[in-house]
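One chain comes next, on its own, written out as structure tokens in the form predicted alone.
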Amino acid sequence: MNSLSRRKFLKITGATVGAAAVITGSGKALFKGADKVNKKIVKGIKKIPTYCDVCFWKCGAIAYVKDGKLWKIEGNPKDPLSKGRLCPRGTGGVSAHYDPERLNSPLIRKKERGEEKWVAVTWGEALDYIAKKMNKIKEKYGPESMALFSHGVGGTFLKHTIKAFGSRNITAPSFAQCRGPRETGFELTFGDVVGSPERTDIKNSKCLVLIGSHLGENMHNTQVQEFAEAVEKGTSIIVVDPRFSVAASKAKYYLPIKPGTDIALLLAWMNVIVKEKLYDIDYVNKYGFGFEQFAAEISQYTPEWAYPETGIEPELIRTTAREMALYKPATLVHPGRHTTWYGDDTQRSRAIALLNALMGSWGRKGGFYLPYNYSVPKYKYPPYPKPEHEPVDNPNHKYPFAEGELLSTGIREATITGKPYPIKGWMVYATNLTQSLPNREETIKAIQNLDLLVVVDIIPSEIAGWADVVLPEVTYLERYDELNTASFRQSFISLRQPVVDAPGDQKPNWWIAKQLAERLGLEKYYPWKDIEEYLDTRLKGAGLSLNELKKKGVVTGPKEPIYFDEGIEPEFYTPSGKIEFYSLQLAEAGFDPVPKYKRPEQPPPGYFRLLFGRAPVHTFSKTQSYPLLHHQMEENVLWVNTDVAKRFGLKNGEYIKLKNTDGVISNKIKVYATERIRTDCVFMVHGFGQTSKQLKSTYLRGASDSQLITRYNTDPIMGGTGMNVNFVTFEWEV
């Protein structure tokens, strides 16, 4: 083996495409053709079933290959999830096979981390070099010193691994950095999570409530389709935003409310809905429990109340109150998605579960269905080892209710601190932890107390640019991936599948998770002999078969109930069984059992509070390279109201930098100035800025809202990081 110090210094990534070219309307080229790609050239247009990546819905598509080469991706009309249509991420995810910076062969670090300085290597090389260090690891501090965070299905396999390994230490910001609140607040409710896909049943809804919940702009295709037969079918819509959203624009009431303060706005409106005797009296009664406490502890907040915390005027309050109580049980009050914003946040989303419940709109049409999945049974594997330490992310139980899936913070504060004990090794799959995580210093921090950093990516990610290993992955069109049973209104079952080949020496995450599981010793965790193999054994499991799946892409179970009116015996998993107005859970554990509004910290005078979002076109800092999408989207802007502009002297498209409290400066940034947000905020979409310097393409185009957000609130009931609670002002550039 030659040593890596004769090897050819290479960039982390390599143009891999052909010459054939896909032109715009204007005649300029996006990006080049794959006529290279594939080893068999077939003639005529072949048609292949799979689904998406591009986000978590993972919604049935058709992948189009014309003459051997990738043309272009639609919506399986048998899915019941994208019922023949994708969002314009979905469509335009043709180009993540095209994307001319996708990383090509695997690379180890040569010089200091963070320096994006690699040597090419063989795959041998790289797992061989993997598989050394973890075994040091594993004798020198043992394996749950060794953790994984990984985002979406294609990290199965790998779980797998690391459980085989020893270490239960596997996480994803998905949880305490997104949806974490919300199901810990309706599960202390209703004994039950919403889930994803949220069991949202927005089709139904006769009104519908969005509390900063942006459809429209945040793509999850089904909510979408289903917002947009409301809006055509006269469903009242409510929304809550300090940003006139989208939505808003939908919207029969806009309550533009002070940013931090829904929970005031939330008891309000229980408050009149109690008062007046509005709420869904025979569901409440029947399947209530504490419903006098929390009737008491809510009459003190009266709309006359909230008014000066919210900005919204009492009248307005109670109307919308009013109009939500009109069309129960059919009102949705939508749980949203990306709930951690100000650190009370279990509390927020409980309070939107509370008030669901006195619309009777759990388990009944227009309000929260009961999903079904479609059962197949696992794969039988050896019983993993037992670790001899519990998961090092919530140490004592601090807190209470993260219980369930693993807190990130939690793991990168171990890996900082030592304690409760060491952990020295990461492995990264498909999530960019310097864009997902707040507080960016903290996690350099962590790395640097690592003895290893693996990180499994198509593109060469920023947090790649700090990895000792990088593994380059095969896009979602070109690998078989884990079966999608994901729970939805009718059971189902799709698949995906390899389209095209990879254009590269890339691999899919199966082949890397068995490879490296064979150099560890654990074989026997893999006894198939390859991925068809072992979809193959699961399906017939459940009277299926690989290749009938990889004709139809999708496969539906029966149709069965999903409502209380249509027989299913309700069932509420909470301690008293039955709906939880007021928690004995919460009291025991020493917090609020009906939730409390706590006014948040203001802004110094001079500087503003930085929300962030989404946009329909990308997913995150995910998709900025992929051509398609970087051509409808190059950069994002900074929402600030007119007014505010005017007095700051800043004109609509000019660019400028932010600073915040703590000192820190962004990169430069298009000024949007508009009447469609409060004086008191601004707004960008968040994934931008990013500063890897092999993504040519989107190095520091507009500004990082994660570089920006050096602080963050915890949340005490389940861990959650509420991160709306940084505040900047505006910088000029010299």
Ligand SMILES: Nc1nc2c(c(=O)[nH]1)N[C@H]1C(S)=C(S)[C@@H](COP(=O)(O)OP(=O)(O)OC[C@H]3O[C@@H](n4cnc5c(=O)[nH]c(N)nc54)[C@H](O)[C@@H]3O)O[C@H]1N2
The other form holds:
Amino acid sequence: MNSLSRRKFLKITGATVGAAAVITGSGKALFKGADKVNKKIVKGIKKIPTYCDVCFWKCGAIAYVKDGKLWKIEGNPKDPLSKGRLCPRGTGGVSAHYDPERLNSPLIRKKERGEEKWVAVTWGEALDYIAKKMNKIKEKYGPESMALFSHGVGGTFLKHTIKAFGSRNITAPSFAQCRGPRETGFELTFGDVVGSPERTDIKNSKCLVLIGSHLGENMHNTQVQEFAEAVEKGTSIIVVDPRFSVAASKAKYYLPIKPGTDIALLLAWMNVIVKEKLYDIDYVNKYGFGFEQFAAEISQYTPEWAYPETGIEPELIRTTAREMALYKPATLVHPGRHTTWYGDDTQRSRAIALLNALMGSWGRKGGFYLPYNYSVPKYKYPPYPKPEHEPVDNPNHKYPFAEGELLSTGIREATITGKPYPIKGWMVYATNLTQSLPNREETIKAIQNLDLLVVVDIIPSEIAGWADVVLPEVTYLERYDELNTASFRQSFISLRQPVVDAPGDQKPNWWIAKQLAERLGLEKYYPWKDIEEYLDTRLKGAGLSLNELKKKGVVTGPKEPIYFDEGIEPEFYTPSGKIEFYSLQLAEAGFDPVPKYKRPEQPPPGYFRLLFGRAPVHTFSKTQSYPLLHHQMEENVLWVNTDVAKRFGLKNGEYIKLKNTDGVISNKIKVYATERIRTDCVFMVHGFGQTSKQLKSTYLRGASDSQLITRYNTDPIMGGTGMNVNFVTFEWEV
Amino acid sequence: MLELTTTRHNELIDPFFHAWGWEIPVYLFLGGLVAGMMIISGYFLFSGRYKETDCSCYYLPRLSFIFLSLGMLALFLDLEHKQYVWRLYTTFRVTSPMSWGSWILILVYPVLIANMLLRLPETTKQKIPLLKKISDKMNSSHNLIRNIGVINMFLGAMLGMYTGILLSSLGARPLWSTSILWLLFLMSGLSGAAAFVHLIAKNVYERELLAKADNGFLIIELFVIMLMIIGLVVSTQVHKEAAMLLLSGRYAAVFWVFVIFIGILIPLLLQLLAVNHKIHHTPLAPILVITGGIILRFVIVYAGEYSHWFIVK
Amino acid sequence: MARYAMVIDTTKCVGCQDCVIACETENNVPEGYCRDWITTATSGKFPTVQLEIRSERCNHCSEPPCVTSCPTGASHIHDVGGVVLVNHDECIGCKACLASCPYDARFIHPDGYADKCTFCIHRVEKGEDPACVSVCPTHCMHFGDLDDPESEVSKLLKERKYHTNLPEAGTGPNIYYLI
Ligand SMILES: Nc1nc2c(c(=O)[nH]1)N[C@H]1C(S)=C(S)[C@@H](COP(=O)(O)OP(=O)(O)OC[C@H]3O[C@@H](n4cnc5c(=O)[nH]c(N)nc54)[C@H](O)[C@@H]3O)O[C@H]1N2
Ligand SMILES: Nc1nc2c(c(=O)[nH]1)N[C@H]1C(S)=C(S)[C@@H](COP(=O)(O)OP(=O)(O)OC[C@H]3O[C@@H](n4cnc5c(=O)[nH]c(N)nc54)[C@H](O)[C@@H]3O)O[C@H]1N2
Ligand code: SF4
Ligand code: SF4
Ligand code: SF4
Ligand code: SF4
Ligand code: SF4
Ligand SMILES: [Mo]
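Could the form predicted in complex with this ligand be shown next, to go alongside the form predicted alone?
Every component of the complex follows; first up is the chain already shown.
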């Protein structure tokens, strides 16, 4: 019933590209000297193409090495994602290489977990230790009891090793704490996910609706570039946010919504659009399923009904609904990305999907285009052993529509309870779990149940502080990684390659994964000698070669139709084969077939809802120590409405602490009294107030939203963790 | 309300401009003091009082020489790129008061030396007969002495004014952008020098004279401060805010207590009583005047640095 | 003669600081210092708020007080484009120029000399845009010659409304903000 799958979709696009593997570009060497970088110092400037890893957008870049030293990094003009310009984090990424606080050698824990006391060991010792422990876990509990948390492309080979080992318990906080509900909501509606990079045609939209999505602070490069293009073209922008975001300052309409009430607004918008017959009638008739029931259901949600919930004046709701309709189908209601807000997020995402359906924007110019990815055959490995158990994260399909990725919090839960079967080993690659999973205490509790915690990181991060074994990886500027063949407007393939040597005894993930596999007796899964051989084999399969990619960095496929209007046959991989205004799947599983609004819990008197988001110069909790980015923003501040600040006697710039309703007290944070936020919430940038003592530049700088997120609402449909449900008050003893 | 935030974070600049530490105020103070002393001793030369053997014009040039050198040292200490200090003298920039200042200082030294040569200490005379010969020769011409007096007064005045103009040419700091700052610093230099001579004068008449003169200078100084503040207050908002820094803002306490009361009003009162023979002359009054003079330089420099143009649309 | 200027579209700028970071790497700006920075001016009362986000740096003023106040001539107007520059080995580090710049655009480099934005003259003379301009992900910055009526900057100033920072300071700033 819920076996919807984007795999079908990918197969189709993959086939299209595979059939027409025409490669643009002359094949002439654009960049010289990509091979031997600084084994010995080469005088002069070398330009080496690669792709960025400061976030997961994977922009094509060109690194400049001057007299053997890494100088700067710029966008690769040939890259469709960066179009020659990186975001501030990408530009400042060079300082990841220079970060004085990097890990230098493998470490084995010497004292209690979390005390951050280590002995430095050799790679051989560290890997032997891990292999021994993993084998013990396998013997005692089975291979599935070893879980992998891995975020980003760098984890490719560790995933491979873990699968070869016999476990499928592989996850990341980028699903159940991020995009999960959106993907489920859209899949339930259109039969396909939004994906990453988002298939949003921002630059061609004539009306852009941003619900929370704080583009410009959220610096996903292509999105921001297209957003600016839209601003320049005079696109009508509608921003819905309790905080006057940067995007709000570019908007024609700013809707200062009461946090957590977006579904009410969405329903009222749809009510107006349906009642006034402003929707794309042909499109809905042709592709819609269950529209009648849907229309009947939403007829009750008038703007007047939504007003007391959302705080948005009925007239403004009507005006903005009509504004959207005016530009349809080039009206893009952005699906957001970090959508795990209140636990009703799948339904909110579905409401967003439905509003887009009314606008007819799916598959249309200025709405959601149909992306392509470059078809590169997979490396042929022996089949993985069949796991005896299902993944541990979602026992009995408690969350029936959790699909595509595993629930990180589900694996954590199983680690604590030992049910449905015990999890005794965690390998953590490039994800800072104490910062990214809600309720840090639970994470620590789970860790205390483990027989083995391995953390692969580049700096002594918070999570590394809890590890039994810490493995220092080289940065993205010093290694090869898996190819990037993400689906986008145009298919492309890009390569990450080393730009400079690592400064110490750090190793790349592929090497670590291969070495570990060999120690686990899984060498047959690593038939290749090194990653260059691996990459070259894959690329040869696509009619390319590693050498070519090393010179070009990016190869693009042909331009192909991306809209229905360009001749693509609309297909919706839902059970009905149509856009599901009314979802029988949901109804059968006991959920609302048309989204309903439920008022969120309100803050107790004197408390404020804690909201959080991004700052342009940092990625989550990972860049705070990179010198160039550190100096741009050394700590976060607490956004408080000026009237609230006055009422509570908070002075701009003074340090205070926050206390949440569970009595957790934060680290000190500076007050930023501003007119840019509602009076019922406060806001801070995520990723600060870190507790790793070894990261001196970030240690307790600013406050940690994660620490205060002791509560979360789990989305009953797909298991995402809504984290905007914590309330805080001010504490003065600093 | 306009909320302004900036990501700038440069040392000496943020959160507010503070490029000059103690060195520049001390330099300005010593420069002003020397200027006053040159004017006083020049006047004594000019007016023929040098004939009296206990005239302060005997030792003022020597002290000036020392103070000026100390001032120059302070200035030098403030330079951030010391190895290039000689660059000051490979060019003359008409528009730069600092350039003027460095050249004025070059001229001040020979003039001070000329003054010093007029009255050499006996020991020097014995040790270096050549100097004695020069000194005797100079002393034989009354006109030359008078001219040395005039040129001391002239360069002293230049020096005194320059210390003020240096700041007021820096239009970026509203507090300084007042055309009267040169007069304030000149007057303050004179009052400081008069107080200083008052403090060390051996000659009773001279002491009386300088106390009276000092009272005059202090009254003028007070008047100039008033004019300066009125000037600022009636100017643009930015200048008004700069004046407010002194009147009621960040620097008001120091300004009122140390500059106005302790540095001007109290010594003025004490000296008025003294010259009217109501009380004895005390060293307290001149000490207060000198202290006030130092603090005035600090306040004006620091408050000036702090004063700023708001960057508004 | 050329007169270089920057025209920055505040309606597009998102205040991301990319321009600042690009300047740091391009020009090896010492750690902890910056030649350019972002100023955000917020006005109004929630929810009717206006933001103006500006990427700021030396204005390469037409009447630069930093040049007139410099005692050594280290601060000077470059032959090309009216760019205001500092000769490091003429500078004594007296800070008169810092004190005279109403924009606080200068700082003392840890090596002792006064430093600031150079309009990336080393790039401009090679025909490239300044680093900050070429990196900006929103394409909101434009660099060019105001004496050339056909230049993009001239055209933008003709077509759009703009302001400069502190025109009342009388320095003739050459960074223009489109509004
Ligand atoms: N610079 C930078 N950019 C990034 C990242 C980064 O780390 N750094 N991370 C990337 C990733 S993985 C993600 S998922 C995205 C996340 O970026 P988005 O998907 O844009 O994240 P949101 O959760 O929408 O961001 C929070 C915004 O939602 C508003 N908000 C909070 N509560 C509510 C509410 O109840 N209703 C409404 N309408 N708005 C609300 C907040 O005020 C804030 O402006 O950013 C991406 N881009
Ligand atoms: N409280 C709170 N929680 C959140 C969010 C939030 O806004 N607030 N956002 C959610 C979202 S949208 C997402 S996508 C997730 C993201 O969550 P995470 O993926 O956990 O992101 P980070 O916190 O950046 O952790 C990245 C870790 O990888 C390490 N690292 C960096 N580069 C490398 C490398 O090259 N190799 C290796 N081995 N390690 C590396 C970093 O040092 C850091 O420890 O968090 C989610 N959780
Ligand atoms: S969006 Fe920025 S940080 Fe992310 S990959 Fe692109 S340049 Fe790097
Ligand atoms: S890079 Fe561009 S968008 Fe970003 S702050 Fe600078 S000028 Fe604004
Ligand atoms: S902005 Fe300041 S440093 Fe730049 S030219 Fe103008 S006065 Fe000089
Ligand atoms: S610090 Fe250097 S550039 Fe500035 S005024 Fe002094 S000598 Fe000139
Ligand atoms: S023009 Fe060059 S020096 Fe000036 S701010 Fe931009 S990048 Fe920096
Ligand atoms: Mo995310």
